[in-house]
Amino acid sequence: MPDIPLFTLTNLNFNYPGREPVIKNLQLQFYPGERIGLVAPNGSGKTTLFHLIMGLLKPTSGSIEFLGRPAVSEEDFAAVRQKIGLLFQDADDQLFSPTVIEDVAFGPLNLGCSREEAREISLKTLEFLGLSDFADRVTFKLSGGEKKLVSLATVLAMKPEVLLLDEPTAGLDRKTKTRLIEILNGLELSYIIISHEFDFLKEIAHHIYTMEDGKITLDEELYIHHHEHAHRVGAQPHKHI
């Protein structure tokens, strides 16, 4: 494993105005090749953490470094966003163009590609995700699951080195989730994925952690296991305590 982390968060703190801190003295070093799943209750700070890493929010205190260099100014984070792709929890926060191909091409165009290059990259990305027939579809008419996949296409089209995926399986059916697992396992990228779906995370993450009291509990990895058992009256509703 390389000596220099992709990014380092040191004593990171953040609170929304008038509210208790949601991120508290958080420490994290994330290295190339790592694939982390993050599971925690709503309101624990997972999404806020992603937004801090991307510079969409500014920490109350603490520091963020990328490849050993401090990231403080908007210019610093603009460079970061060319290397880290963020999938928002709500696809409607990510999609804003009239058609799918326009949304997917937006990132490559901003990176300096010509219109022809951006369209070619976009079409190849959609094909890779099994969305070849989506190019000319109207974005706002897509289903929730379709919007999620198109949002992923907009991220991958920018050819990032790292992915931060916030609830990528939300709204996906079983078949599409299986395809997403194949896609993620086939990528040569590092990533952190927020999800409440253990079965999904155990297929694509090397380690699964949680957040507690505003910190990532890296010292306690979650281990996923299954129960197999039978009931004489298994058809009757019941709970396991």
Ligand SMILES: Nc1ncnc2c1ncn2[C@@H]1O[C@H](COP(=O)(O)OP(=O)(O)OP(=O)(O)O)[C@@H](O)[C@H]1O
Second form
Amino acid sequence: MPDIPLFTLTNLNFNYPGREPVIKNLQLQFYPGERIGLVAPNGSGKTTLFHLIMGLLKPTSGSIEFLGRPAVSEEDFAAVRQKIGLLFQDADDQLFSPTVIEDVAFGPLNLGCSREEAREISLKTLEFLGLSDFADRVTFKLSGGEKKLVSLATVLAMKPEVLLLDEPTAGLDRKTKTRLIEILNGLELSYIIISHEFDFLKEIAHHIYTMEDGKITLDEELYIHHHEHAHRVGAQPHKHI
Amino acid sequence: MIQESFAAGNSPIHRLNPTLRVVAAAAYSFIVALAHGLPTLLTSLAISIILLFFARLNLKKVFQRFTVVLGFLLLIWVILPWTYKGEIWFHLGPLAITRPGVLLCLEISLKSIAILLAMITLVSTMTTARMGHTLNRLHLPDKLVYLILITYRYIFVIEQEYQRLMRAARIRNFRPGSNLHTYRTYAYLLGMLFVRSAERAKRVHLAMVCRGFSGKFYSLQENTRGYQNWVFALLMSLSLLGLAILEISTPAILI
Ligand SMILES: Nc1ncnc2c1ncn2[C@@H]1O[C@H](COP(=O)(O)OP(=O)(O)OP(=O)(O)O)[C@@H](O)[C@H]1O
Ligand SMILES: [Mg+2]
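Moving on from the form predicted on its own, kindly provide the form predicted in complex with this ligand as a structure.
Whole complex next, starting from this chain.
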């Protein structure tokens, strides 16, 4: 495991205005190559945590470091967002262009790619996800599951180093879920994935964490369970906390 | 997610250079807004209808887009004819309908319909990103471009949230009547509508920011440089010139 974490959250606190704290003194070090599943009850602050990492919400106290450097200003986070791709919980929030290809190309174009480069990256990404036929489809006429996959394409097209996926399996059928598992295992990326489906997480995550009382903890119960399937991840580096 | 139901299409209008379309729509709206002559306004309405024909849009959707404006016009027609001071034309029951009042209504109606139609056919037939890109290219300040686009997009967001909320109410057997329950439900729906639209628009914006959006729009589509653009530019210039001449040579509806 390389020494320097991709990002470090230290003593992170957050509450929505006029509400009880959602995130309380949360600590997290995330290393390259880590693949974490996050299972926690509704309303425990998972989505909030992702938005804090992306700089979409500002912590009330505590610090966020990215590659050893504190991320505070909007510029800092603009750089972070090139490296971390966030898949929103609701795909409708993510897609806004009329055609799939334009939506996928939106990120690459913002990163300064030329029109041809952006088109090529987008087509490749769609092909990788098995969505080649979708390029010219109208985004708001896709089914819920299709929207989820296209949203994933919009994130992957930015070539991130880390993925934060907020319930990517919600509303996917078994076949599509299997495909998603194959896709994720085929990627050389680190990620944190929120899901309520343990069967899905155990296929793609090395560790399963949970959130309790505003903090992230390793889920002992799920951890033991996970070890019964250790052969699946036997080749991967192992870490105990 | 925002519906841009007119943006998808491959009509002659859709294929025109977007910059040209925006400039043409702006110039056209400007002239029509300033015009006062009946022949001018009728001609511009005809031009708008011809444009609409070439854009091959779904007429039902165009009409839906119009309902708000029609409601506004209806209101004008109900109020202005008997409140506007001037020569009395005829009596309708207790109300004295004035000639200038009616003519003013006519003028406003023709203008708004002609301009709206032209905007729908020329401007809303391009995607938001494309329009942003175009406005950037016309050297409008970034902030202004952003403001225009976001306003334009909010409208669809609000409409969509409205559809969702109404669906939620309807599946629970809500039937509007003239009772307190109905009024309260509508009040809640309206309140929720604005809150939810604002929330959604915020999240869409956040998602854009996550993908590197920083105020500038880029477009995947290449701007066409075909002869059609020249034909359109020529026809449009001639039409505008014609409208201007017509306007100068005919008296205003209202003197
Ligand atoms: N915009 C907001 N304003 C105020 N409170 C909020 C807002 N968004 C979320 N909350 C509250 O913060 C808490 C954490 O919300 P969050 O969306 O992070 O939960 P979550 O773990 O993602 O839940 P789920 O599994 O349902 O997606 C909840 O109690 C929620 O009610
Ligand atoms: Mg959530």
